[in-house]
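First comes one chain, alone, set out as C-alpha cells in the form predicted on its own.
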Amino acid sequence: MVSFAHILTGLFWLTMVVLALGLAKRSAYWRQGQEAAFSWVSLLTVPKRYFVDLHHVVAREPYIARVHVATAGGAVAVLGLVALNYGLMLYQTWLDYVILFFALVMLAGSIAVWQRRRNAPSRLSKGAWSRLPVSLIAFSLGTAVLMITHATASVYVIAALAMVGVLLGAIEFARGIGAGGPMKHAIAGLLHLAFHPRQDRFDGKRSTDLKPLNLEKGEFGVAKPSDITWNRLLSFDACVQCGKCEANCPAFAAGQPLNPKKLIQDMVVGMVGGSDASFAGSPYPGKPVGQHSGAPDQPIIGQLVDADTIWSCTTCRACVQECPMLIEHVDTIVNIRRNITLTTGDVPNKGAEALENLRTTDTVGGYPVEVRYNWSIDLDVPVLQPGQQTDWLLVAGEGAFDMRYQRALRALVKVLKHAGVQFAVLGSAEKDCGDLARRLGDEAGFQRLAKENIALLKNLKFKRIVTPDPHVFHCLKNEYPAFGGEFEVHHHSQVIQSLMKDDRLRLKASATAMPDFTYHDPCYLGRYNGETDAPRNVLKGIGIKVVEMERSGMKARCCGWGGGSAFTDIPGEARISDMRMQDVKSTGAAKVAVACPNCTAMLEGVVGDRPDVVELAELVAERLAD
C-alpha cells in the first residue's frame, strides 16, 4: 500500500526533475549572452557571499532581513531535511520533528511576508509577487500539517489536504524557474553571487570604475540583449522586483522616463522575448505598460527601451547601492549608450555639442586650453615644467573655465599656500579628463583623452595629485589605471583634513557664532569613492555644525549633473536638482556646504528663496587666521 511517505518521496524527486528542467531553460537563455570569465569552483564562494558580504546590505532594513532569514532560512532546511528523509525513503520519525521545526519557522516568516504585501509599498511589484506569500504559506503549513498526521498515524484527509498545500509550494518553487517565476531569484540570485560581473565587489573593493571596450577588436557596447555578457543576463534574473532601486533613483522621483527596476525586467523580457505587458510595477514615468518588446537578437533602443529613458541616467549608482542583489544597473545602461554614441552619434541636446568640443578643443565648453589657469594669474602658481618637481599636482578639471568655480580654487591655493603645501598645477597642457565622455558612450574619445594625459603626467615629476572635483578625481583615481596610469590621487577635502590634523592651518578666533550647515554629498565622493568622512571632518574642523539631510552620505540624493544629465537634459516632471535643494530646506540650515564644482553649479541655479551654496575650500580660507 502506497503511505504518504511513499507519496512525500515522489513528489520530492518529481520536483527535483521539475526544477533542473526549469534551471536547464533558464541557463539556456544566460548563454545566448557573450562570454564571460567562467570556473565552476566560483560557486564554492557563494556561502560566504551570501552570509558575509551581502549581510551589510540586506541588514539595512532589519525586519525584511529577520523575515527574509525564516522564510529562505526555514524552507532550506524543510528542503534539505524532506530530501533526506523522503528523498533516501529513511522515514525517521524524529526527523519529521525537525522537519515540523523548520516548517512552522517558514510559516511564521510567510505569514508576516503576506502581512507585508497587505499594506505594500508602492516600489513592491504586484502579479505573481502578491501570489507568492499564500504559496509559501500553503507550502510550509501543509509540511507542517504533514509532518504531525504522519507522526501521529495518518489522519488521512487532512494528510491529503496537506499535501494539496505542499504541491502547491512545490510547483511556485520548481516551475517557477523555468518559467520566470518570482523563485526564480532563489537560483539565480545565489548563482550570480558565484558569477557576479564584478568579483572584486567581495574582496572589499568598491569596484565603481567602468570597464574599457576593446575598440579594436570592434567592442562597441550594447545593441541587443545578446550583447550583453552571459553573467549579467544571469544577474537579471537574481531581480527580487523590491523597487528599492526606484525609490532612490532621482531620474524616477523626478519624473523623468526611467525606473532601473523596470529597466532591469526590461532586459528580462528582451531575453526571453515577448513583451512588458506583464509587468506589475510601477511604469516609466509617462510610458504606459505592454506597448515595447524585444527579443535576444532585436535592438533594444526603439523596440524594448526608449532612448529617454537610458539618457535619464544620472549614473549616481543609488540603483545599484540599495540592491540587495548587487545588481549592477549603471554598466548596463553605460554599454547600451556606448552603442548609441560609438554607432550612431545621436546623443540629445547639448550632450553632441560637448562630445564635438572634447574632440576639437579637449574641453567640454569648446574653450582654448591656454586660458584654463588664467583665474590663477595673480596668485603667483607654478605651472610644472619637464624636469622640475613637486609634491602636490593641483588638476582643476573642466569647471576651472566657469567663474564661481574659480573662487573655490583660488581658495583652495589660498589653503595650500597657508599650509606651505609644495604643489603646481598643469597650466595649459591640462585637457579634459574624459569623464564626460565616458558617461555619455564616447568610450574613443574618453580613451583618447585618458591615454594622451596618462602621458603628459608620466612626464612630469609630482608625489600626488589633488583635485576639487570629485569627477575628475575618480576617473584618474579609478579609471585610468587601466590604462597604465598610476597615480596617487586625493580629493580636496582629505588633504585638508589631512592639513588640520597636522595643525598645519592656523585659523582664528570666531567672532560669531556660525550658522547652522547641512552638507551634500557629491556621488562621484561618496558612492563611487566611499569618502564622506573627511568633508564632514573639514567641517567640523572650522566649528561648523552639520544638519544631516535624510538622504545623506551613502544615501544622498545626486544633484542631477552626473553621467552627462546636464547636457542630455532629459524633461521630467520636476528638476533634480530643485528637489535635492528641497532636500536642503528640509534640515532647516541657512546654508549648504559642497565639494563639487559640479553640484555647486547645479544647486546655484536652483531660483527663488534659497540657502546660500558654499564651497569646502571656500569655507576654510574664510576661517584662516591670515
Contents of the next structure:
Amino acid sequence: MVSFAHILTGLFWLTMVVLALGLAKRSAYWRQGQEAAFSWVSLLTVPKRYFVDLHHVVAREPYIARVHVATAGGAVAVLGLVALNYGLMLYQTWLDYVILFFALVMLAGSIAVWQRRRNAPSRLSKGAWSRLPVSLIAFSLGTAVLMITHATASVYVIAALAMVGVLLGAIEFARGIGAGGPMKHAIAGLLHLAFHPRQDRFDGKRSTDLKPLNLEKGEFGVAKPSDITWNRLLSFDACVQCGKCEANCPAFAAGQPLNPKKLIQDMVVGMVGGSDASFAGSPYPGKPVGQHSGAPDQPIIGQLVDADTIWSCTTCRACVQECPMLIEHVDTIVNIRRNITLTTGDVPNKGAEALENLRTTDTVGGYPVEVRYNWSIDLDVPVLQPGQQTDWLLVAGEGAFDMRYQRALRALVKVLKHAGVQFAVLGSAEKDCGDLARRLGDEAGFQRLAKENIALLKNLKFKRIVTPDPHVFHCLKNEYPAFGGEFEVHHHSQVIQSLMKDDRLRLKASATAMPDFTYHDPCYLGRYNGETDAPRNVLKGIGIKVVEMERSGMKARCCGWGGGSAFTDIPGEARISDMRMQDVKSTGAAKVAVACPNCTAMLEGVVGDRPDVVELAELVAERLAD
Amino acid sequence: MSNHVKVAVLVTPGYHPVSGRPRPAQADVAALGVAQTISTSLKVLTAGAPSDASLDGYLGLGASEIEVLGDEGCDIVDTLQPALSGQELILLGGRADGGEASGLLPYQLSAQLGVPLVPDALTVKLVGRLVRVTQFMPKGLRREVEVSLPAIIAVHPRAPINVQYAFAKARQGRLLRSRIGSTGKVSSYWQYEAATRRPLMLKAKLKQSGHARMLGAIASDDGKSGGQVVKTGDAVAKAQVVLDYLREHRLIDF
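Having gone through the form predicted on its own, I am curious about the other one (the form predicted together with the partner chain); can you provide its structure?
Below, the chain from earlier opens the complete complex, with every other chain and molecule after it.
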C-alpha cells in the first residue's frame, strides 16, 4: 500500500515539475523584452546580494525582516529537507524532526504575517496577497503534523487533512510562479538580483545616473512593454506589492495620479496582457482600476497608463530607495517619457516650453546667456578664459537667473573669497547642464548640451568644479562620464565643509543664540549622491542646531521640483512643496536651511505663515568675521 | 479632415529674439499647425537659402518633407509662384522674423496668383469648397469670414495650435533642394540696423519682502487679504464671482 511518505515524495516531484513549467512560462514573458547584456555567472552573486544588499533594505523595518526570515527561511529549509528526505526517498525519522523544527519556525512566521494582514496598512495589496498567509499557515502546519506522525499516520483523517494543507501551500508556491500569483516574487526576485539592470548598485556605487540612448540607432525609449529590456520585465515580476514605494512617493501623497506600485503592476499587466482590474492595492489617485488594459505589443501610453501618471514623477528616487526588491521605477518612467518626448513632443504644460527654450537659448527660462553672471558684476569674479588656470570652477546653473537665488550665489562668492579660494566662472560660455531636458525625456537635447559642455570644459584649465545646484552637481558628476566628461565635481556644502575643517573660515563670536533650524535634503544631493552629512556639518560648524524632520536624509521628502515636475505641473489634491513645508512646520523650527536653488524656489513659493527659507551659503556668509 | 484639397504651407527661417539662433518663425509654426488640422498630406515649401538649422524645427513639428526652392538672393515671389500654381489652399505666417517673407509676401502672392487672401487667421475649417476662417482682431474681437477655394490664408501667430517639436520627427523629415524657379533677380533692398533700447530703471514701489507682497496678493480663507475663495455654489455661481471681479476692475466690457 502506498504510504503518506510516498505521496509526499510524489507531491514533491510534482511540485518541482509544476514549478519548472511555471518558470518556463514566466521566462517566456520576460523574453518578449529587448536584449540586455548579462552573464550567467552573476547567478553566483545571488546569495551575497540576497543576504547583504537586499537585507540592508528590508532590515529598515526590523519586524517584517524577522518575520520574513522565519517564513522564507523556514520554507526554504523545509523544502530543501523534504527534497532530501522524501524527494530522494531516504525516509529518515531524525530528518523528520529537523523538518518539524523548521516547519514550526515557518508556522510562527506565517502567523505573524497573518497577524499583520489583519490590520494591514493601506499600502499593502489585498486580493491574492490576503490568501497568502492562509496558504503559508496551511503548508507549515500540515508539514509539521505530517512530520510528527512521520508521514505514516496512524490517524488517517489527521494525516489526510495535513496533506491537504501541504498541497494548498505547494499549489500556492508552484502554481504561483507560472500563474503570476504572489509567490512568483520568490523566483523572479532571486533572478532579478542576479540580472539586475544596474549591476554597479552591488559594488557599493549609488548608480543613480540615467543610461544614454543611442539616438543614431533610433533608440527612442519605451513605447510598448516589449520595448523594455528583458531583465527589467523580470524586475517587475519581483515586486512584492509591499507598497513602501507608495508610502514614500510624494506625488502619491499629493494626490497626483501616480502610485509607483500600481505602475509596476501595470507593467506586469502589459507584459502578460489583460486589464488592471485584478489589482488589489491603492489605485492611482483619482483613477479607478479596471479601465486600462495592455498587451506586449500595444502602446503603454493611453491604453495601459495615462500620460499624466508618467509626468507626475519627480524622479526623487524615494520609491527606489525604499524598494526591498531593488526595482528601478524611475528608469522605467524616464524611458517612457523619452518615447513621448522624442517621438511626439507631447510634454505637458510648461515642460514643452522649457525644452524649446533649451533648444533655442541653452537656458531653461529662455534668458540670454550673457546675463547669467550679472549678479556678480560688482563682486569682481573672474571669468575663466582659455589658457588661464584656476583651482575651482564655479558653475552657477539656472539658479543664477533667479533673483532669490542670486543672494545665495553672492553669499557663496563671499565665503570663497573670505577663505582665499582661487576660483573663476564660465561667464557667458555657460550653458544649461541638460538635467531638466534629460528628466523630461529629451535625450537628444541633453546629449547636445552635454557634448557641448564637455567640449567647453575640456578646453579650460581648472582642477575642480563647485556648484550650489545639486542637479548640476549630479549631472556633471554622474551623467557626463558616459559622454567622456570626467570631472571632479563638488557641491558647495562639501567645499564649505572642507574649508571649515581646514580652519580657513574665521567666524564672528556669536552674540545672539541662533534660532532652531531644520534642514531640507535635496533629492539630488542626498538620495542621488549620498551626501547628507556635509550640509549638516556646515550648519553645526556655525553653531546651528538642526532639528531633524521626520523624513530627512535618505528618506527626505521631495520639494516637488525634480524631474521637471515644476514645469509639467500635474494637478493633485495638494502641492508637494506645501506638504514639505508642513514637515518643516511640524518640527517647530523657526527657519529651514536649504542647499538647492530649486528647493529654495519651491519652499519660498509656499504661501501663508511659514518658517523662513535660508540658503546654506547665506548662513555661513552672515557669520563670517571680516 | 479632408485630404482631397491640395494644401501648401510656406515656411521661413526665423531667429530667436534672445539668442539670435536660427529656429522656425512663430507665425509660420502657427500656419503649419493650422494646416495640420486641415490635411494630413501637406506640401511644405520655402524659398531662398535658409539654414538647415532653421528648417529642422519645422521637420520636428511634423512637416515630413520641405521643398527648398530657389537660391540665395532669388526673388521669393517669382520662385514660389510656379510651385504654388496648382495648390488650392495656401497657408503661411502673416509675418515672419525678417527678410522678404515679412508683411508683404502674402499680398504679393495673392496679387500674382490672382487668389483671395484672408489675413490674421486663427482657425481654418474646410466646408466643401468653402474655407471658414476665424480672424484675429484687436481687443479680443473675432470675425468669421468665408472664402471659396483657391485661397491664401495668412495665419496669426496667436492661432491656437497643438504641435510640438519631436526629435524623431525632425530626423525622419527630409529637405528637398531644387534650383528650379530661381530667376537670379536680386531684390535685397532691405537695410538692417541695430535696434536701440533705452535702459529702464527698475524700482520697487513698495519696500516689502516678496513673501509679504505675495501674502497681500493671494486669496485666503480668512478673507483678510487679497481676494476671495469661493468654495460653495455651482460652476455658474462661481463663474459669476469671477465675472463680477473682472467687471469691477474694468477688465472686460470696454
